[in-house]
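To begin, one chain is listed below as structure tokens, in the form predicted on its own.
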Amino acid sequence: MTGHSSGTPDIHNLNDSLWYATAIPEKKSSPLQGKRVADVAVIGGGFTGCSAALHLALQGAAVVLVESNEIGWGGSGRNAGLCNAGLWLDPDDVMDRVGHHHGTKLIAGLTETPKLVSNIIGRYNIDCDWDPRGVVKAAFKPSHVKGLDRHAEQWRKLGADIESFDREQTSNILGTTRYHGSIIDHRSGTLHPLSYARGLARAAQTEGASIHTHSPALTLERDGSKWNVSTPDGSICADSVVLATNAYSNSLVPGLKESVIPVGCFMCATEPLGQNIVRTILPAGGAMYDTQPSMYFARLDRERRLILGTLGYFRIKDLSDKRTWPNRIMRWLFPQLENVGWTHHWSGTIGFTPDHVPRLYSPEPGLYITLGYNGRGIGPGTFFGKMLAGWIGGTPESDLPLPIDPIKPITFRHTRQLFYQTAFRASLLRGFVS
């Protein structure tokens, strides 16, 4: 098996965006050299590759990660640090789409993710601003009011705290009046997330995990019952292999690439905001994002800065141009940011699966895979590395929270992918009225 570059789209490198600029500095690592023996070889330095690699060593293994860039490179330090629990589907959906024995298990570990962060955020004091006053969701139509209270129902069923609010509580929560409801997470939170992802790698190396940036995997060969990965300066011999690349995932392992659709995702943040202006903007704190397809996305972090986004993939200029969708956004969302400046705007890859549910793979023994988290990387990817560890340590088959699926190119993979990036510009075309 043979990795080539996983050509997803990013338009901006890390450095243009907001989180590199503010982010906690990287725990020295260097390139891999030499030869190296390991229990396990973690391919991937996000928040799935960084999170197995934590709690393997913890288990007692011997674990070696190689990531072809720097921690958080990809879509786990560029996205907009919303901490979700479970998945954007109703838990009714979930059931549907994998089975009971399984959607109660991914249930029931989903809805604990925001913990599982805040408790290793905790434990190994990681700085990275960690916000635990909810998310909000709101409905961008009056029609999808009805969709909001049904998710709050059936999570509220299951013990879920979630508090539902009309237009005009919507608009004090929120410090705007264009939505018509919405729902607050109170599990939920908000982090600076290239500041986790760097601190869940930090985390591991604390507890024995050896950790090398600059250095992609080349290839992945089995040989008898070991596993070699190589990379430009070293190799890897290793019983078991973790693959954590997500949707920046190549050749490496054949149909890996094409069973997930990379979707972008395009973040803008302002300067600063005055005292007197930020009280007017999300007043109850947190974060928000509506019900578009396409949606909307916004929160402050802790220099009072608007982080203001939307899926897709956007070239831009000059963001001083009134004309451009993010000032367009902000005066539609917050007219009394109408003189305020941006500062940095910055883009990622999230990986969509066509039912919206992640994936496991293990195409051969010693090899697992997980990818598909649809958006919400912090708080799956947290558990799924989590999950890997379990698994490679012992857990059964029976007891994991999704089936083992074979390795199946999406359909029309492309297709779709150019289908999602239409719709997003479409949607941002036809104006602001809902």
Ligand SMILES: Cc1cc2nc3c(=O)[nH]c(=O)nc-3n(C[C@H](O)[C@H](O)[C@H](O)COP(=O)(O)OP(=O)(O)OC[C@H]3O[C@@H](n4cnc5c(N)ncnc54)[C@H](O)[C@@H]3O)c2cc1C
Second form
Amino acid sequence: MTGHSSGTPDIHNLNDSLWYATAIPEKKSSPLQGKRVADVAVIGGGFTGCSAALHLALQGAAVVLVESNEIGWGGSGRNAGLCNAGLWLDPDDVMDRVGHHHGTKLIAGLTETPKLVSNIIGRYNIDCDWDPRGVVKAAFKPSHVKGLDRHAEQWRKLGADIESFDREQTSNILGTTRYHGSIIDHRSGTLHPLSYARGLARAAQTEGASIHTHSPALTLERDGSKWNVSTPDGSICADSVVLATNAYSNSLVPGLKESVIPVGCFMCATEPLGQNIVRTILPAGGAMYDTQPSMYFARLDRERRLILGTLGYFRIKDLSDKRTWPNRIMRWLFPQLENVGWTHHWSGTIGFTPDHVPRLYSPEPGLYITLGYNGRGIGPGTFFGKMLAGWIGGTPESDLPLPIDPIKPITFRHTRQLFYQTAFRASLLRGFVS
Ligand SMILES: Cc1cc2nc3c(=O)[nH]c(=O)nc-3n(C[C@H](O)[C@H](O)[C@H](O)COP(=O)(O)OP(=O)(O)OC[C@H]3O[C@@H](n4cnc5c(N)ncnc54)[C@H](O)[C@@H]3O)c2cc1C
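Can I get the form predicted together with the ligand as well, since the one above is the form predicted on its own?
Below is the whole assembly, all chains and molecules, this chain first.
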């Protein structure tokens, strides 16, 4: 098993992002040098890899984590910071897709993920702007209200605290008249994603894990009953390997990269907003996303900058050009911000699966992989990292929240990727003419 190029179609670097400019510092770490022996080697330094390293170290395992670039360089450092409970799917759809046995465990685990994240933040004193004021999902069309009601109803039956709002209440809480109704999930919250990723890595180091950045795993090979991971200047001999490269997977494990569809996600941030104007944007706090296929999402950061995003890969040369879609979305959503300038724009890659359910793989004994969070990875990444640690530590397979699937390349992956990108563009255009 070999390969080292990232293989993702990212068109921006992490350091283009607002998060890179405002994150807590990364705890110093150096590239892996020489031969290391460990119980577990972790490949990938996002939420999944860092959470796995933290929970393995807490179990007393000797852990060495290698990351190609720096901590949070993948989706974990680039995302919008909306920490939601559950998957995109309604609970009944989760049950249909993974069956009652796994579905019950998956839903129970994922409903708790914002709590898991906030507990880790509290325990390790991670300065990442955790704000538990919930996340709003807003109906882009009148017909979408029904879907929100169904989603809320199914979750309420499971005890979730979800509130519904009519059109007028929605404009009061969001500061925009564009939506036809909404729900707020009080389990959810927002955070600074890169600071959280760096804080998780620091927590893992505090508990004894070794972390080596700028150390791409070049090969992953079986060596008798052990695994051998090689990097440019070192190697790790370990009993087990956690592969946490998700949408940024390369050819280290055959077929893995091809088992998710890479989908772009674009974000931009304004300069800090003035006190008077900021009172009119998301006045109830928290964050929002909507029900369009391309999805608009919006939140404020600690310095009162508006952060706006949508799905798709977009290369935008000049954000001061009023015709570009970030400006059109801004005028459509919050016309009061017409003259506010952008300071940062960036993008990243999300790993989609055809049925929107994450995947759990173990193609050979001692090799553990999760991926495909479909754009909802803060809670799930933390949860699945912890789950992999538990599995390595002895959790029986019958207690896992997902079936263990064979790695299967997605049929017509490039066509599907193209389809998504075209659908997102079309949805953006439709958004402006509706
Ligand atoms: C723009 C954007 C917005 C998003 N918004 C949200 C949101 O608001 N809420 C939410 O919950 N989720 C969101 N997501 C999804 C979320 O960010 C991801 O699901 C999550 O970060 C996945 O975490 P991970 O640790 O599994 O993978 P990643 O964070 O992608 O980490 C994989 C890491 O593996 C490393 N790697 C790859 N190959 C190798 C190798 N050979 N050797 C060593 N290291 C390697 C990469 O450098 C990378 O750092 C968003 C994603 C994007 C891109």
